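First comes one chain, alone, set out as structure tokens in the form predicted on its own.
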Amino acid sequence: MSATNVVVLDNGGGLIKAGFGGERDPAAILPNCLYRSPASKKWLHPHPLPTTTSTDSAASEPDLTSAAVRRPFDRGYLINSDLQREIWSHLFSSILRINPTQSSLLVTEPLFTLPSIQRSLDELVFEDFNFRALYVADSPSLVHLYEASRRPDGLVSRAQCSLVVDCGFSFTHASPVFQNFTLNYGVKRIDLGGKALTNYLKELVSFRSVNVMEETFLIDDVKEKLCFVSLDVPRDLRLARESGRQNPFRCTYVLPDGITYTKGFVKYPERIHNYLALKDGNGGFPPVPEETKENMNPLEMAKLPQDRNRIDLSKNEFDLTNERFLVPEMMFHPANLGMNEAGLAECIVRAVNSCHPHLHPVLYESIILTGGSTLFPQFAERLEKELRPLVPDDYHVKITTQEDPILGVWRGGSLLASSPDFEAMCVTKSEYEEHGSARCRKRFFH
């Protein structure tokens, strides 16, 4: 079998990573649901979202304002079986264009999924799609075989030994790993993600700004382009009361109106960056760092920044101060939102307990992040200023962020893929048939 015949599906709650084993970036990436604009009765696809090697430009991009959402996914498993069924034939036919019958799936799959869910998968892989093997893996082993493949003569790759922390789209999962073997007993998991962030940001926008309740996809997108991790909250909640230029955080994100631009923009993007100025421990606001310019679309803004001012969007506009730094604050005090859930650096800690004193050093030293969460920026700073009280003197804390983190799990099933043994540890459509889905699940060893 060879690897261009391994279809690698990345199946997260937020976003489906979809392309062939031995490649280093996947061919789709699409958001895993289907939406309804207010103006359509039809459910309709989200076009895949540009990648290194896509060619689909983000003009063709439609309007998703106040659109309904239907997604096979709920707090991190799969229950719509026929939804997710509607979602990979899209994908199989029309974006990969692949003939299942002739091709093997390596899928992601939640840890601890129940046993009527594993049956619902493998009915769709095996009855729906007719997929001549499959492979189950689970994320955290993934980012650890690629992680360990990256760097030959890391500690990763010679002790064999690491602790992923996953910040996904609907809970967070601390998993030691050792020896490409996720250890069960030894997960930890908070039930916060990219959705339950997004969802703050909702309340809180719509209680001090605009009504943006049925706004998912442009929050998303506000949070993002806005949010960022805060190194000090008291001294950050005092700045952000204070007015004009004296406030670092304060930025301005303007409404799509549906006719001239149909996504929102950041109207001074140049006061995104403006909160580092705080770290550098300096008065004066940094200048722009140049990829930022370059992300800005501007499509959706006028070319020039004096244009950009003299257009009257008040009406249509709403300010972010203290907002950007407080939604992802859930993620390391969940309790002072009234939640009882313990914080993602005690989370860590309880993981590592759960394993053999030998290994907890070694997993301190190394903490592999990945998951779109965990791409607010000071994230690991944080979170390593966190940990550090909690960890023993004499233990190193160590925190690598993967180069991607939303890539990081589809290239590690990419690797594993395009190995000599990856035939051989598949089930193949006949032995399913012959054995049933719980006698062949046996051979995941999850």
Contents of the next structure:
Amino acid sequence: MSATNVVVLDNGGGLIKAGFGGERDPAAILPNCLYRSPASKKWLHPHPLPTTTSTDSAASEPDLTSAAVRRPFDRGYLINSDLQREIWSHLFSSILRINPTQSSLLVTEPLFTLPSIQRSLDELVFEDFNFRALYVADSPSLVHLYEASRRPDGLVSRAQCSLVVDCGFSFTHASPVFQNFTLNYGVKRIDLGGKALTNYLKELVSFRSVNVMEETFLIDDVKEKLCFVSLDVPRDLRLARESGRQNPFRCTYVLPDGITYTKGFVKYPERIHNYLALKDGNGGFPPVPEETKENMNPLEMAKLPQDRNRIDLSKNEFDLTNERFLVPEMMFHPANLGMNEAGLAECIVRAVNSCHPHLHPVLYESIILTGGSTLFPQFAERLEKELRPLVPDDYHVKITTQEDPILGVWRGGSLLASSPDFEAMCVTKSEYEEHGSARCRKRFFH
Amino acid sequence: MFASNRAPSSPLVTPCPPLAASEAPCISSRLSALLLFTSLFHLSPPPPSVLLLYFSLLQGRSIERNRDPFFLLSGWKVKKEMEDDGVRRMSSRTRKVASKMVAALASTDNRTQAAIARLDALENDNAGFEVADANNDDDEASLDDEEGYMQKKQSKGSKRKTRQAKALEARKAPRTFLELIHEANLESLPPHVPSYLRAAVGPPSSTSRRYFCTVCGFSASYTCVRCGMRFCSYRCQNVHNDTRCLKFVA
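Coords for the form predicted together with its partner chain, given the form predicted on its own:
Okay, now the whole complex, with that chain kicking things off.
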């Protein structure tokens, strides 16, 4: 079996990243759900996200407003294997176009998966799709592998140890990894992820302006475009109260009306990054460059009103000021919401403290951030600012971000699949049929 | 809803004081507890012979094991049970049910109810309305008058069908993760084995927290006396009272 016959599947709660082993990028990134427009009765498969190599035009995108969503994952674990089977069969037949009976599969699973769920995954792979062989990996060890191989003389690969902070869709884990094994006893989990952030933003926007409680995909888009992490919350709250030009945060988002445009967009995209000027602490911000005609796209030019700072309610827009940084703030202080869980900085400290004391300095110096929810601007700086007071003085704190946090786990899996001794590590179908799921699982050590 | 038909909710939440207090088992308290237990799970009260047998068996048990059936009554499991009952009694038509309400009824305190409801709402996929299955959609399809007779017949037949179909559906519907966790019985593992529950990060080290006004989002100093939500100024308090004070609490 050559490396191209291995299908690498990063089965996440929000997005599935699928591709072939040995390649640099996955062939398809697909939302792991079925959606249904309120007009129709059928549950449809969403289109894969446009990858960097394809130049998909927006015209083929379906209308996703008010779509109801069914996910096979609940709180991060696969509970609905029927739904997952449908999604996978669509993925394998139409998007990847492979024949499962001739390929082996590398699939990722979250940590601490219950045995019943593991069993249902094994059944799905071997009995429904008839793959030839299976290897189940967990995300932190794959991330560690990828980062260690990227910098062969860095600390991560010399010490063979790192702390992987994975802020995903359903939850956030801080997992210490040593010699490519995740140290199970040291993993700490916060039950907040991209889904909770989106739901919180939906709640805030619905209370204050337009009711968007059913618009999951739309608010996902708002969150990704407009939210950022604030470095100094009291100062930013004070600034956000200002009106008009003095307010560096206010941004307007226009909802789609289904006729002229089906996707929402930010009204004045050049204002999104105004807050970055606050970094040097002077509280002011540079004058906004004059909006010339060339900077705006034709859509905006067509509807430019006289007084452009007024919200036009007939167009279904809403303003965001303090929500932009209060939503990611949840990850650092869940207690502000009323949740009885510690924030991200404390989670890291607790994860490190549950390991052997000799590992502490190495772990603090090799923190790797991965997962889609770390893509908020200024995330790493804020985390370092919060973490530094909690760490003893003589330890060095260094946080590395991956170049693509969403694909980080997949790339690690692709690397593992192309290693020469991969086939020896897999469980083949005949072994599964002979020994059953539980004994075969013991080979994977987690 | 469940809470209105059955015993008041407070005995469900407090962990079995009648059993804990008794060193020498008191038959009457056990009897009342047993009847409460059977009524919760919709079993008919057992005939007297079975009752006698049950109590003779009970004599030998320790207090710890007696607590077992009532373990289910504590904490989130109550919510789960009530959610199950709520789902079983609701029709299968698409209805915008505030699923927050079901969870919120578990505790008697308004403020905790509202807080719990808000936190649970962060985990749902579909923003608080139940999504009916595609194959049940034809129940609501018939609108014509000439099919009035057919509809009556259909409703009679479909009532029978839905009770059976509901039992089938409840069996093959995917179980939620909370049910699976409970079944896996992770507390019985020895303490050195890491598990899902032990991996949780736990409460924060300092109980100080910031409060934000629920209306405008800025720093809040005042609390609503009825529901416990925070607000920052008089104007925000007016908005809160008009629109959302106790909105999703019965």
